[in-house]
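The data below hold one chain only, encoded as structure tokens and taken in the form predicted on its own.
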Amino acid sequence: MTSVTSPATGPAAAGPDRTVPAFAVITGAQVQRALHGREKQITELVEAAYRLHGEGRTVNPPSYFLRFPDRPASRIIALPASVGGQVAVDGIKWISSFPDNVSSGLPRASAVLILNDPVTGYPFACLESSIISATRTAASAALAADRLTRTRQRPRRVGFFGTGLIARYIHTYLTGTGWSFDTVGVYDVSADSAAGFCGYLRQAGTPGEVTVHDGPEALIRSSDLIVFATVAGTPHVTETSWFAHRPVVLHVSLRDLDPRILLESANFVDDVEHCLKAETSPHLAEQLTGGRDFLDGTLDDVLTGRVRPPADRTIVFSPFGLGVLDLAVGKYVHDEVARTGELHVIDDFFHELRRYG
């Protein structure tokens, strides 16, 4: 006989017996009380799963995504995704994103995330996920500014190119995962949100000083360590000149670079196949050389030793985003949640589950 999972024991078991999981809503409050403060775990545990792709233990198909006709600027995508190991749930990740939110006040994300149970298929959980994204969005970001930056004096300046939510999370795992700067230099077409941001920097008494420049060129030139979190559609630095001081770059928002920059340093991404598509930087790269020799390696290579990163070239870390991390956070936070008894359980909200009724 079917039966139905009390919210503490998770997933259903292996076995002849298939129960079918509780069904729990996990709430952006919730997920944001699981994950505040625990950025140096949550760093490691992106880590791992980045680990457990390198090894194969994932599944993570291309993401899929619905465009408008009539709302070019605006998407929604699909990331599904499955992983191993300890985490052994399957899912898929629907994000939205439209930009023209921005001038209303409001976030130009939002997300929700349903986790799997494995072995029935049955889904048992959805989480509010826009949090869940910019966070392990950040956790990669400053995973890979700890790796890639071992071979060389490790970076005092930072510099944000684009102030919105992402610039903010990755700023505070940076900090969390034991980063301090000399200085911070923000820059942002938008003077409200290069504001904004500095109120953020202020608030979380950042130490330092914080800069606002006037143009992208001074942000650069002055940044050993340079975020891009911006919604750029089409490269719009164009300049190889202004990145001969060799820096670490998190081109997180992926399409910020001529490719012609990329040519001329030693460039990561976090999956071959899922970066050079969709007319990402990487992708450009790729198209005008006609090949991907302008690849040095993954962050999975860097992080098994495979590949050493160079201290004497610009480094550019370009990371698709995967679907993989998002379920990683996502188990993480629901196990958190149904550790505490806080689960939301919505009773009864699968109703057919006799076959012949």
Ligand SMILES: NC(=O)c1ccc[n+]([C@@H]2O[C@H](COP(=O)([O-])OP(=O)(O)OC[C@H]3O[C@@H](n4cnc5c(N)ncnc54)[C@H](O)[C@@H]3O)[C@@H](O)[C@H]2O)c1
Given for the second form:
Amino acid sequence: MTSVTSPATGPAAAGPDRTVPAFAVITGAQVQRALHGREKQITELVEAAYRLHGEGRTVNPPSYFLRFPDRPASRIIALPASVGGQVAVDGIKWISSFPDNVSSGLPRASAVLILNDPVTGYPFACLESSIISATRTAASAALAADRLTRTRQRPRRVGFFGTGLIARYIHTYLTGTGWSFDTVGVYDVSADSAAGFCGYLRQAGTPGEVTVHDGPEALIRSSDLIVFATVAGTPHVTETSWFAHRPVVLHVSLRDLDPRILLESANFVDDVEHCLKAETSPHLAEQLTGGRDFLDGTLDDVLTGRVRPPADRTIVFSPFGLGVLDLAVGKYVHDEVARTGELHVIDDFFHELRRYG
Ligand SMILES: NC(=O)c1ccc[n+]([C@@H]2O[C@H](COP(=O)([O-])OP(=O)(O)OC[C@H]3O[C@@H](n4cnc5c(N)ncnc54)[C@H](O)[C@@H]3O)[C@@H](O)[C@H]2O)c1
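Could I have the structure of this protein in the form predicted together with the ligand, to go alongside the form predicted on its own above?
The complete assembly is shown below, putting the previous chain first.
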């Protein structure tokens, strides 16, 4: 026998009377409401997902890149994953990157996340996911900034290299998890982007001095915590001497740094197999050296205390971005929206529910 459970009861119970979960659509406005102002909680949730991943209680196959010969700057990436433990959800994020959107005032990335019930396999939610994706990326960056700087003086000078939507979310997550800065440096090849980001900083009431730099060198040399969030496809920062003050670098956009800069730094990634792919700077460093000795560990190694980040070297954190984080945040959003009774359930979404009619 089959039946459809109410969404509030969540995924179906195991056993012969398996039930089909209700299917809900969760809008960006609902996602934003569920996540708003919860930076600490979401950063803890992302840490828990990293730990599950480190314990082998996740499945996170390689992302699949759909590219277009006639539109080489654009791509759509599929990130299938499964999270065990208390989260217990399977699913996939399907995220587009169309950088030319930005000139029309549209965000570069758009995404949906599908959550699947781990008992029946049935999808039970489709969520707007550009906000979830930016949120998990920012929470991961804030977590890394905290844990990678615990062995050194906490940075008071932050620099944002590339100032789009991801930079904005990372700033929100840094300040929302307790960071404050004496100076905020800004650099972007687009004066409009830099001005937009400064407008956001003003609106957010950011304390400290904000400086827009007219070149990369000044930004890097004047920052102890540097966030790379550009859309560069190949390394454009090549001067190792700019990092002589040994900053901590959150290399979120993955392809900005010449591999020789990585070879002079301590390197941490979220997942080794994921990160050493797709011409990221760590991938280029592997190709240059023929090995992985330049890697010091994963973020999970730092979280669990297996590896102590050095105080006397530049640190570069290169997170490839794991689908398990999207699922963990997406499941949280789903459960929050269900808890408040605001799930938009699509009646009769699954219709052919008897094998023989
Ligand atoms: N690692 C992860 O988990 C993860 C997750 C989400 C996004 N990202 C990456 O974050 C990056 C930023 O995303 P976004 O949505 O903010 O993009 P965006 O297009 O909104 O902003 C990117 C900004 O970078 C600027 N820029 C481009 N090239 C530059 C250069 N050489 N020097 C300085 N500035 C430059 C652009 O002018 C733009 O303002 C993308 O590369 C994206 O793939 C990574």
